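One chain is shown next in structure tokens, namely the form predicted alone.
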Amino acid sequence: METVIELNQVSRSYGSRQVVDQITFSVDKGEICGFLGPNGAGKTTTLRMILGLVRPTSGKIAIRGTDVAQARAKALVGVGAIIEESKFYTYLTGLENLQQACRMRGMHASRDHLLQKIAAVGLDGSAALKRVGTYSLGMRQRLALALALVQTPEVLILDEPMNGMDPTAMRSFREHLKELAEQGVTILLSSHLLAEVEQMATRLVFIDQGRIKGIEKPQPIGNQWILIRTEDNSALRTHCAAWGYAAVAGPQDSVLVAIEREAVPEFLRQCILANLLLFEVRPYQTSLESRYLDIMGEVTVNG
């Protein structure tokens, strides 16, 4: 896979306060990566560093191989973003706001092109011609996504993009992001809406108190989790990787393995042949919420 976003040992401090502490992860082309953690975990600071709005204290961030700190303009070509609450001119219509944003960026975009982008995020033609001061928070978020899509981006960086959306709008938004990913757009988004992230993410990065707590790929479709306790969890995970099974740390010193039900007997036979001593094997029902809580444990909110 082609790596599009790459962070290597990235840190950011403000005086004596360490907000982000030596984080390393990457996102490949066409992936939707959920960036998850409690308030104050360092998510927004990390996204702002990726966009060059904040400089890392140390470490390197690259987009498509270009160092953001050394060549920000080049690195951000084809990058769209929503960071924190989007600001618009409330006395202008949605369409006029996009036209003004394009003028300020020196971009040419026809009226029809802008209306097409507005429609693509679930705002109808009448909404485009209403003043943004009459918009709900969810409508403003969709308008912000339309702005991020104006330049037909290859990369999207989204910070809590579904805030204020009703269930219908969230479903439309989620399906649109999945369509973009299928077209090769790379998406990194932070969100507290775990149920929504669970339905679209192809990679998960967990962060707390500025440190990466875990990096996972969701369970493949059609698989179930089985929980295994063994005398050597490290050896089991090494064997799982060699055999082509996804395996992650489970609750209470166990390993969770994603596997088709029909493949379980052969998998256990392989474990026995590999001299792995198994203490417990059972089905395990999990969700992104339970994985989040397992990984985070007792989290500390820094504000």
Partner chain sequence: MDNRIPFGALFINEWIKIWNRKRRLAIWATLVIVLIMVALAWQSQRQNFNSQQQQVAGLTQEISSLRQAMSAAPKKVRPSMRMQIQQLEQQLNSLKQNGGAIPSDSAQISSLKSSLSQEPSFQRGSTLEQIAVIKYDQAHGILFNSGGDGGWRLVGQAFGSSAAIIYALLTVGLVGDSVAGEREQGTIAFLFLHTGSRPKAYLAKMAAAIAMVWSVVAAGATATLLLGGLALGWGNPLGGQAVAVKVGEAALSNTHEVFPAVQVFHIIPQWSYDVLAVVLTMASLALVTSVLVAISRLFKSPTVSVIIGIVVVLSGMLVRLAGAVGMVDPMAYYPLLADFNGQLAQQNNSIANSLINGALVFALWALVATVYGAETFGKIEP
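Output block for the form predicted in complex with the partner chain, input the form predicted alone:
Shown next is a single chain and nothing more.
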């Protein structure tokens, strides 16, 4: 699988405050990667670093192999984005804002093409010709989506893109992202709306206090999560890796293993043969919200 977005030991501090601390993760082509964490976890700073808006203090970020810090313009070719609190020129119309972005990107998009893009995200023609200063938050988010999609992107970086959207718009937005992912568009998405993310994401990255708390890789079709509690989690993880099973941190110092139902007895037998002391083994089914709370500990989940 081709890696499109890659962060390697990336940190960012403001004075003595470490906002992002040596995070490493990657997103493959065609994935929808949910980037989850509480307020102040460092999500927005990370996304802004990926977009070259904020410089990392250390570490490297690459998009399709191009270092963002060294060749920002090249790295961001074909990258669409929605950044938090979509800021537009409020004294310009929605259409004029899109035209501004197109000119800066060297795109020759006709007025009709742009109006179609705006209409495609649910903003009608009359709204497109109104000043953005008169827009509601939901309208601004739709305009932001139109802007992100205007160039048929290969990569989408979306920071809280569903803020202010009504349920119908959210559903339409979700379906749209899924379609894009099927077409090979790589999507990195931060959101507080866990239920929405759960329905789309093929990979989840959890971040808190600037550090990666867990990464859930795509679970193969037919797999289920098994919760295993053992005295040596790292040995269990090594064992899982040797057998080709995904393992992530589970609640209360446990390990969650993605495994086919039929393979469970043999896997456990091998664990015992490998001298792993197993204290608890049970099927594990939980919502993303529960997993989120388990991984993050006692945090407030918005949305």
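Since we're looking at a predicted model, the values are computed, not measured. Numbering follows the first chain given and starts at 1. We call the rigid core whatever largest set of C-alpha positions still superposes within 1.5 Å between the two forms.
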{"query": "Gly52: Cα shift of 2 Å or greater between these two forms (core-aligned)", "finding": "no"}
{"query": "Per-residue C-alpha change between these two forms, Ala101, threshold 2 Å, rigid core fit", "finding": "yes"}
{"query": "Val264 C-alpha relocation of at least 2 Å between these two forms, rigid core basis", "finding": "yes"}
